[in-house]
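We begin with a single chain expressed as structure tokens, specifically the form predicted alone.
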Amino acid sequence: MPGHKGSGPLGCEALDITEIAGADSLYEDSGILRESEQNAAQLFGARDTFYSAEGSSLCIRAMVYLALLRRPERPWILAARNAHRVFLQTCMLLGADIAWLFDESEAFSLCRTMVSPEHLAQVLSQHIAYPPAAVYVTSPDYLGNENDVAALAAVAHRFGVPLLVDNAHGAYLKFLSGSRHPMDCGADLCCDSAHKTLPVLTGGACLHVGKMAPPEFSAAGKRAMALFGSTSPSYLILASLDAGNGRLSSDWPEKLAGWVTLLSRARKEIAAMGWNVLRSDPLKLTIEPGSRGWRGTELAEQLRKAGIECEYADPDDTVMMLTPNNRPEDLEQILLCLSKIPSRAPLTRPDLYLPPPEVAMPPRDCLMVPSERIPAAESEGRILASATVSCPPAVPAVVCGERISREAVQIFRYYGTEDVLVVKE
């Protein structure tokens, strides 16, 4: 194996080897995986790095059953409701519960979940008795929010509690002239797809661990991504990630710091425009249109007939994210295309709002019971069996087990979700 032989019309073939003498193997690795493994984890101050060449789906997998490992009686996991669909599907998977934190502004946005300090500690304190096998957060999510994770990850230690990090859109964060990567915040565990941002191809993601991490996080490791990951993965991935180390450690952060400045003098030109640019992490340009007449998704559209294709978009916001590998006349291209888009009158928003949910049965009892597909705007009441959300953004609106409410059949509405499964009657 494999088949091809090293050759085929893609050109890459002869790199696409598997499991030979002197490629080591990732999850029983002794030679070339773990020494590169090694230096990654060196180079993003981890006390251990598993590669993945599954993206962050794996890593968020095994950080949910290493959580766990340390609670295994009535285990249950304090989140930020903006969790990727893997992580809730995980959760069913191993039978854990789930706590949500929910989004401390007023605004609806179906990507957005900032969790402060202090209701961390309100939440935490409320289950000292029996307090959870970690919390676990996204940042930066889709818009490019950011939560405060030095203050958060204080705060699940004074308790005693683990935090994990759904870092993806983040592994360049530890190469800003001051790093505001997990590793360097006091996060447990973290999943970075370097894919997103670094130069490695598609797949390739690390999971890490803290250097104060609970020990069994680094034993239990490799076991943790050989459970959820494939036995053949892939090898052009994983030379990607060993490559992308190379060039993390020459010149790549200096010209990541030209990126960061040139995008930052990019903003106050949107925003000079009349554009309404939303504050995010360093190399993300999210805009939220509105109140020049467009919605995200409009303008999306308007930006790939001028041949710039958007990260993602939504009724109210456009996203574009840029690397150190983009061209000076790609942000020049952006500049140009936005200028011209005129200006409509402004758009109302409606008050989107969604109250705690009514958990009418457990996740994971979702996965055995009979389900059937129905129109949206007629699953108010009905439980929902699965979580048929789209990537990006791949975060539910309603969660498996929890009965549709009306606003929840609104929020829907507004961002395009035409029919759900729901738990049959």
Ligand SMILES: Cc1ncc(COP(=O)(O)O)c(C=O)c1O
Contents of the next structure:
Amino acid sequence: MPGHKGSGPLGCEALDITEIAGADSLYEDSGILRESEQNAAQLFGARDTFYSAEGSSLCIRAMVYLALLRRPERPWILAARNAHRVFLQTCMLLGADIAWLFDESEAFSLCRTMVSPEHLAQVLSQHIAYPPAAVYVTSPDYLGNENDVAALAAVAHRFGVPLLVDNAHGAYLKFLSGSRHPMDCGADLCCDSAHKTLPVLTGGACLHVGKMAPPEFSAAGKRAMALFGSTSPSYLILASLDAGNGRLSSDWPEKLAGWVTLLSRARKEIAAMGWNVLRSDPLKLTIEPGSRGWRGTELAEQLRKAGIECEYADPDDTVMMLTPNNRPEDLEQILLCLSKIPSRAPLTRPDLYLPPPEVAMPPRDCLMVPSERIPAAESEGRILASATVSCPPAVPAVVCGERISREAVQIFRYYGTEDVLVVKE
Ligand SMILES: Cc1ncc(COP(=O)(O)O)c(C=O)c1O
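Show the form predicted in complex with the ligand, please, the one above being the form predicted alone.
What follows is the whole complex; the chain from before opens it.
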């Protein structure tokens, strides 16, 4: 193996090896892969780093498992609501309950859940007798909102609870002139989709264990990754993670600093054209184009016609992600295109609101119940059986086991969800 024997139409086949002598074996590593992971741990300021050739998705599964290992009886996790669907699916598979932290502002946003340290402290203080196995937050989110991870870590630790961070979008935060990476903010575990913002092939990701994290996270980290990972991880992706370490140790941080300056200047120029540019993490360009009469998805379409592919768009927002591997001309092209798009009558944003959801069934019970697909418009009162959300952003508005409210149906309509899988009655 592999069947292509090192040659083929892609040109990369020669690098696509398997566990041959000298190549080490990811889940029993003691050679070059172990050494490369140790290099990554040093680079990211982690006690341990475990490679994933299956994205942050694999790391999230491992994070949840590790948290539950320390509290296997009646486990529950306190999680910010904008969690990626993999988090939810893993809790279902492992039988963990979830209590949600909702965004503290009234207005509904699918992607954003800002959690203040005060709110976290207040919720944790209600559960002193039986605290959660972990607090779980996503930061940065798909729009580029960042939670105050350092403050949240301090609160979680005050209550003796580890903090897990979905940092899929923020691997590069380590290389800013002042690091904002979760490992430097006191998180116990975090996942980085290296492939999203670093010069790494798609699928390359890392699970990092914080220097002050419970020792079991290091001891069982590899086992946790092996539990969910393929026994044939891609060496092409692993080699790319290793090569990425080399580039991150050379002039990449300097290039990043240059791009952060370029992007912050570009944001000002775009705002001066009349576009509403949202505050975001430094590598995202998030525009809320409603004030100029465009829906986020329509603006993305205009940009696409000019050869610019956005990362994400929904009715309200258009998100572009740039990295030091873009060319300065790419940014020029974005500015030129935005300058040519005419202004139209402003759009009003509907007042979407999601009332505290009624949990009609524990999410884990939804895995095996008979279900049926029905039009979302007719789903009020039914129990959601599966989080039917595509990626991006893969953040479900309603979580399985919850009864679908009238307000949730409005949210489905607004985000273009046509049908949903509900529990059969
Ligand atoms: C916030 C967030 N978490 C996790 C993931 C999963 O990451 P990956 O695609 O690396 O498996 C994504 C993917 O888009 C994401 O946006």
